[in-house]
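In the form predicted on its own, a lone chain appears below as structure tokens.
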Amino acid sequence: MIIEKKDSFRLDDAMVPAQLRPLMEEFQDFVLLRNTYHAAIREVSTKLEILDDEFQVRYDYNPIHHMECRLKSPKSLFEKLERKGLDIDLDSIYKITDMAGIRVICNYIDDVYAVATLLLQQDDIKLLRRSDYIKEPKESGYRSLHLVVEIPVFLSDKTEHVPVEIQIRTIAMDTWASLEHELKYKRAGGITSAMEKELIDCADAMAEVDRRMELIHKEL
């Protein structure tokens, strides 16, 4: 599991310029909201590795086959904030609700299902959005399950409640998901027409593969 290292930061009025100190001040409350989603990764990311790991007690069996945690850059968040037309400020970040994310990788498509019912009946978890890009394929072939949970992350003096969005999907739709990624905006000049099918035919072909994995997998 990969999770970003936690920010710190110390401001010393003593060192600070009287001109610098509300934008030092400004600073400091982002790095804490970052912490405070940073905290929030791992409190989401914790109940699922329970899960996980008690279902290899009891069934010996993990559902999960891996995760990976992000919480979204500096960069990347004021792109989007530009993008959706808000005020680079800490209120509009608020509104941004994949700054922290985790993918969780299934090895079925049963799996994905049970992960994502076993996480949702939690008493603190609290639903906020779910997108099922499995049962209804986006255009371009990708699949996943979309989830944008609530958790209350406990500070010293009050308790946020923090989104955090969840992607679950199979080994196979992620490899089919990293690859076309890779392909479609990490390349120059883009993908042709032709090439966008080519994508389809092979998302089509590994959900294929996905559902006889499965049935071989139900049969033993």
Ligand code: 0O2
Contents of the next structure:
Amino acid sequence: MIIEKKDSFRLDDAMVPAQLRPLMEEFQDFVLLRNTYHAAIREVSTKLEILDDEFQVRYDYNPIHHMECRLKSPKSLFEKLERKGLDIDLDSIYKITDMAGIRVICNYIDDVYAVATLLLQQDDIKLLRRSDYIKEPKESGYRSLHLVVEIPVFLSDKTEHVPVEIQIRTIAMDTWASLEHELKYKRAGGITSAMEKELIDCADAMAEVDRRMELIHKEL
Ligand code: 0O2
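Starting from the form predicted on its own shown above, please give the structure in the form predicted together with the ligand.
All chains and molecules follow, beginning with the one already shown.
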């Protein structure tokens, strides 16, 4: 869960020199924007928790193993804006659909699709993009179901429709993605093609484990 201390960014004209006021106003807008994205994460994660709790009560089973939520850090945001050749301003930030991110880790592949279906059938959730990297894994071997959804956040003077990227995957897929990310991050010059191939083999092996575990689960 995100823990972010909420400071007040109300501008006091007397305290801010005139030449700094435009900069402070932009900063204030950025803080307000982050606050709105944070609210969207809380809304979607609460929806997912409610679904998981309902499953517990009805079926004595939890499809969600755990969740991780994150608001993209300013550093990672600026790197992405630069990578995409976008200006560093608020309009460009609206084009980034993974400012708000939720990772949902499920026990079995069936749970991944069940959670996605149940969330998407809710009236206030609009699907913007769906990428099924489980049916069609990435070249790296990466597997996960990605949904970009839009959710209304009701503020004091307006309603913002905020995109949230949800990555839904099994424990095995998550283990692979975390380790692969860590291994690639560690080696400044990138990994060798032999290592890349080895990682793809590991991803395939994890997928086979997922399939076999799911069969045992279904038999039970
Ligand atoms: P972070 O910090 O994990 O969020 P784009 O998001 O524009 O770069 P695209 O095609 O819109 O690209 O997004 P895509 O590929 O559907 O999803 C991007 C995110 O998926 C990444 O976020 C990773 O979290 C994850 N991902 C995609 N491919 C891989 C992979 O090969 N290995 C691992 N470990 N994760 C992957 P970010 O932005 O990289 O960073």
